[in-house]
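First, one chain by itself: the form predicted on its own, in structure tokens.
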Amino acid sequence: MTNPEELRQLAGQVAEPVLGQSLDSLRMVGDVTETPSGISVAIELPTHAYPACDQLTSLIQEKLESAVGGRPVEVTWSAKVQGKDTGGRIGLTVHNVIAVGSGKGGVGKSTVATALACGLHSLGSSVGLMDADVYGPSIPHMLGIKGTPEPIRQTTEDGRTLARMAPLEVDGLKLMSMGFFVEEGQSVPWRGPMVHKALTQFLRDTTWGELDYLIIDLPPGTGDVSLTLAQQIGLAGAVIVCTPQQVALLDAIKAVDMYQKVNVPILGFVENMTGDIFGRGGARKVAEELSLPFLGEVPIDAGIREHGDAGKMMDLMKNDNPARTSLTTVCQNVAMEIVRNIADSPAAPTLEIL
């Protein structure tokens, strides 16, 4: 068999090893051509995050074997995130909107949110974190960046002028804190209204531009900000952090049963801190007997801490960090996730407003 489309159908028919799907049915095969050498099989990842190119290489090499004669199979690859693209409802060219949240304070949320965003940027993807901590934003301090969002004018097509402002960026990651807005120490006394407002201009009135990733860094408890971003955007689905002894998952609980009742899809959890003072393994079991994926844990690391200190959270993500292996699983999957829940429900989650 050297027909290239029949060789494309035949890689097609192999199942992904993450999601245990065919290739064909995820639409992940592209153009087979012959070249000097061989066959070259093009495969468009579901996500830069993608884990298993050296699996999935050999599993399609050992399909094509014999049907090329013992040529040489060479497998490219590129990637092409894809997404709900629920976005647009509100003017956002944003392919996926992830919320971070948790059931109580003190638990990393912030941090586990900044090291998600870095992660996937640093993977290849556009991604953008906004802060909506309105109360306590500290994302600008664990990434060292100061300033102030610039204005922007813009003129629509109906010759109106929309006020909007540019985010600040790290390295080519984009920003959005209510930290850019007030003096380091400086409170936000407001009402359940001027946060609602305050969150709605981050999202509407922001020059995102086009990102695979909109990571939001929720403020603890499942009160009015996580209300807010579930009636105004289609969420991708929410990602839970917690440590691993009992309080905290009891209102890690609380938190997945909040986005349940908002029908927001429940990416997983993320157990935090990890190791000999919190004890391992709580989270993981909590997922389980809710039945739902578990992300991965997160090591209580000195490391971590001083980079976030530092305002240095971006060099997490280095070859050399002893916390890289660790955070980069995390981020995996929770993008796989993404992509499973896309494979197996197509449709946009329909949201309820309470």
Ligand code: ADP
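Positions refer to the first chain, counted from 1. Note that the rigid core is defined as the largest set of C-alphas that superpose within 1.5 Å between two forms. Because the structure is a prediction, the values reported are computed rather than measured. First, how it differs from the form predicted together with this ligand.
- When the rigid core is held fixed, the Cα atom of residue 319 travels 2 angstroms or more between the two forms.
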The other form holds:
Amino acid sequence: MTNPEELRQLAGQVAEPVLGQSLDSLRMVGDVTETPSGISVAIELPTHAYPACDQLTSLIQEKLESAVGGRPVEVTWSAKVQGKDTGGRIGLTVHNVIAVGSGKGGVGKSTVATALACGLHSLGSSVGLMDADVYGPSIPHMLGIKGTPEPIRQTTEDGRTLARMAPLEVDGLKLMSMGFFVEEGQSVPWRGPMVHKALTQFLRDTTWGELDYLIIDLPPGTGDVSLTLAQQIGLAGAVIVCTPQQVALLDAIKAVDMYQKVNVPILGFVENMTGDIFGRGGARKVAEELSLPFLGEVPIDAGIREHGDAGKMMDLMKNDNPARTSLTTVCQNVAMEIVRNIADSPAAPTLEIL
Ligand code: ADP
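Having seen the form predicted on its own, the form predicted together with this ligand:
Following is the full complex, with the preceding chain placed first.
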């Protein structure tokens, strides 16, 4: 009879089906224990958005089959999100900061950023969403939330007092937006340096707490807000949202170029509003040409627009509906791209917010 440690080693040899690396190298195998009826293998997933539990169960069962003499093999799951853990110097305890950008406005960048935050949150991760689209903050509207963040005074260990703000929350998803500080429909007449300062404060002075993912909805284009944020934050990567038609794709390519110039990893492209009007497949093709990941396509869907307009994006990602499947796939692909990057470069240096 093979002992639990030998079984653990065998399970560790299984190739994880999404990344193709061994479970051992990804440190995913926990305890292997004998149960009254068989064997139980504990797997620690690198993200709550892991997409291949069923496939992985079969692979582990196949691998251990002969060693357990026909007894049933059960797999149990837990998840611990890994990250670059940037921002520690300014007290930010966020494992992964993900920027969502686009080359031009109106392609559904804020919709995808909100769906990504709500989706990862619904799958069990702790998530924050920061609306850096200071000139057109739409996240409060999409999540149906109004209010002003509460000021908080924190005392540090060495006795200093810090002024902080509590993020607003929707079902536990933490939010910060310029929209909480201006009336809906009012514009923010700020120049670059003021915007830069406000965004730095949003990051540093919000009591985000410990988060697996902080999603940042960037303003469209290759403007200075995107640039300063990209340069200052140790991003896990940027997600580029575009529509399938050529003009939008060219702008998206420019956005990619900008991120690459400031060494921000590109997690990949999302093609939004795929369908009859704009066509289909353009973003996948461009991603292939640029050797970048394609993170999924989101169809034009009246439900997406209706949920966004009604402030019910959280419901869109929680309840069963046609759009949720494609948006959840995007969440899973984004999360797994981050896992891939970490697995490929475990000792990569991290940038910190100044
Ligand atoms: P951006 O942030 O790029 O300016 P938004 O996310 O604000 O774009 O989206 C613009 C409009 O398009 C919104 O009314 C939104 O509800 C709608 N929209 C976004 N994605 C889709 C989609 N896949 N299907 C239908 N409507 C969408």
